[in-house]
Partner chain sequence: MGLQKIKLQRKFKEHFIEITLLAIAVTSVMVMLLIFYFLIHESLKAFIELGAIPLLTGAKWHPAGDIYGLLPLIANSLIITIIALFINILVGLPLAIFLAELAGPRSKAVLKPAIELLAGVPSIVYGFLGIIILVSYLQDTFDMLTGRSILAGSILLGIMFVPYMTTICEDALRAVPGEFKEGSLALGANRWQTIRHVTIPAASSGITAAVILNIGSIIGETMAVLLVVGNVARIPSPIFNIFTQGATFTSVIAGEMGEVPRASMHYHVLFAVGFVLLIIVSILSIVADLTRERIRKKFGGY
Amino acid sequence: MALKILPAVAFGTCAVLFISSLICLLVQPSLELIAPLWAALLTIAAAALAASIISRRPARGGKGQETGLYIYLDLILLAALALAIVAGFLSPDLVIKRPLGVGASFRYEIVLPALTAAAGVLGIKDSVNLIYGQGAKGREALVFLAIRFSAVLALLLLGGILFIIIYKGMGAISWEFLTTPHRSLGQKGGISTVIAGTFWMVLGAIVVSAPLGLGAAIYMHEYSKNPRLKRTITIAVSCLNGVPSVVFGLFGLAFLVSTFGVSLLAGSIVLGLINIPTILLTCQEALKSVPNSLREGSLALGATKWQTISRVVLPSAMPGILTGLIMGVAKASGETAPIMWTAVTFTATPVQMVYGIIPNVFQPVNNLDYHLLNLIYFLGAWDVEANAWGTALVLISLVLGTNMLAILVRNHYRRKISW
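How about the structure of this chain only, in the form predicted in complex with the partner chain?
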């Protein structure tokens, strides 16, 4: 066991090296104090590795030879890097200027942490191999370490994205921000008209897509006996699911704008069509989860097929259908490209109503995505950053909130209903 202390020391120092150099790559502090520290750590790691190789050779006899040449190579690299830092080959004024004609230069602050990180990885690999051996066990330890590390990194990244939006957005959000229209190109005021526009557009999208998606799902699952037709629809739906949103925008521009003009109606139809696959697939899953015994029971009592579907199957599949609709809301509120030329303007006028409750569907409105896009375009020229963060936060709370609701509904009923 005593022999394992040395590689453990090497592992620890290499891990410190690797993580600190990654942080330095991101933050880019001045490396004046850090560089000598890294040199010292590299020396310690190299020494510990060398010592552990030497000390384990007699214990394992001939097997020590199998440690392979590359460990020595790694050792030399570690030592060389330490030497290069100490001797000043890697001086702070080092710049690799536009190598091979690419449009970027690599400064000392980038090159040194990158090299150190690489050295750290090599050292970690060698020390794990020294602890667990070269065989299957060593490889398993190494791979699991890598997987765990990259999983943590990925989660930090994704969590960081959320955190920064919430942190920055909270500063911009106030009651006034949510309840007043924007003024002076979005520099002042809030987003009330934008929220109203989003609401009506998403509602319109659901009104369009719910019957289409649900009806198609019912036909596919309850009626269709023709496998060829079913296959055709399935392929069409998966194609439709893959159609890029910007292509939907082109389609709306060519098809709907010539008929309805740039309007709420055109935007709702385009978003509704985009939503069909999401709703259809979820509803199909929901219908699949209803056991056949329920249908047979109802039919045996003399109910017709439609009575069975409308009074037995659909109520039982309701949670799943609801999940699909909520996911449709989330999807429709996050799309920008399809509505850019079909439904929106950067307007601050409130949505006009007919009879007080129904919006005039032939007017263009503003929505959250498009508002944010415009604020991004204004970023350099005007002082809109705070409002942009606020809009982004409202947008993701809407999308993530509805998505979370969908997950909750699904989980709630999954637990509650057991056939």
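I've shown you the form predicted in complex with the partner chain. Could you give me the structure of the form predicted alone?
Partners and other molecules omitted; one chain follows.
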């Protein structure tokens, strides 16, 4: 029983070391009270590992002895790090300066958590090896542990980001903040014109990209019989999907602004061009998911090609199509670089309506991404931090909300489809 308890103690201690050091790397709090605790945990982990090695039976064969050497080296590193913390070699005034003034300088708040995280990883590896052995079972346990931890770490990072944005942004959210325009360079007022401008710009992008993306997907999968043409279009769309968004902004500045000026129309066209690859590829996969037996049955009953597509294929592929369109909305609402030179202004500009229902597409508008970017520029010079966090919360809520809507719509239509 002791052979299992001692490595388990070392494993739990090293896991606490690793997780706490990662949190400190992200938050960077004061390490005055945390450093002694880490030294104690490192000492306990090293002692548990050493006691576990002593209590184990001698390893048989050269391979087991060679692996034991690595465990001894890890023990020395754990003990050395604990001693360095206690003796003050790792003190708050520690700074690893950048060479020749180039690059970053690493301070105590970065160096100590990084070393502790590395020590935690080594301790976890040695604990698993002592519990499961050095063979295939031990390697399998290490791989599964790494995979599970990767999933948990991804959730923790996402949750940490959301928690910080919600925690710091909720204080700025109010009815006045959401319904009044900003003034005094974002220090006062709200983001009503910013929300309205973002809404109309995203809607315009979908109007531009949805017919083109869906139409191209229908042609490629339902009509085109030339494999070389389909392969060429697929390669072109994939390349277009990999083009940096700032290049689209440069294209809009060169070819659209000269015609339409800095306007809602120019920004909607640029965002629509960015969305086309996403919508096209998503719709194409949705059309591929429809069984050919449905097409053949429709044609056998006397329906034309277009009747089959419009009344059989498209309704069956609707979950994937709507998911692609909503994902396009989320992508368009999160772009900044393409609209910086084509559509937006920081001055609080309400969207002018024609006949009360149609926006004036030839006017510049406000946008959440661009507004947040300018508030970040003003940090330190103006009192805009609270409004910046509030704007970030509204923006992340918009993106997460559209993605959640895509999931709900997809699940709703999937329940209605059976074949």
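If you superpose the two forms and keep the largest set of C-alpha atoms that fall within 1.5 Å, you have the rigid core. Residue numbers count along the first chain shown, from 1. Keep in mind that this is a model prediction, so the values were computed, not measured.
Of the two rigid parts that make up the chain, the smaller rotates 7° against the larger between these two forms. With the core fitted, the CA of residue 48 sits 6.2 Å away from its counterpart between these two forms.
Shown is the Cα shift of residue 407 between these two forms after rigid core superposition, which amounts to 2.7 Å.
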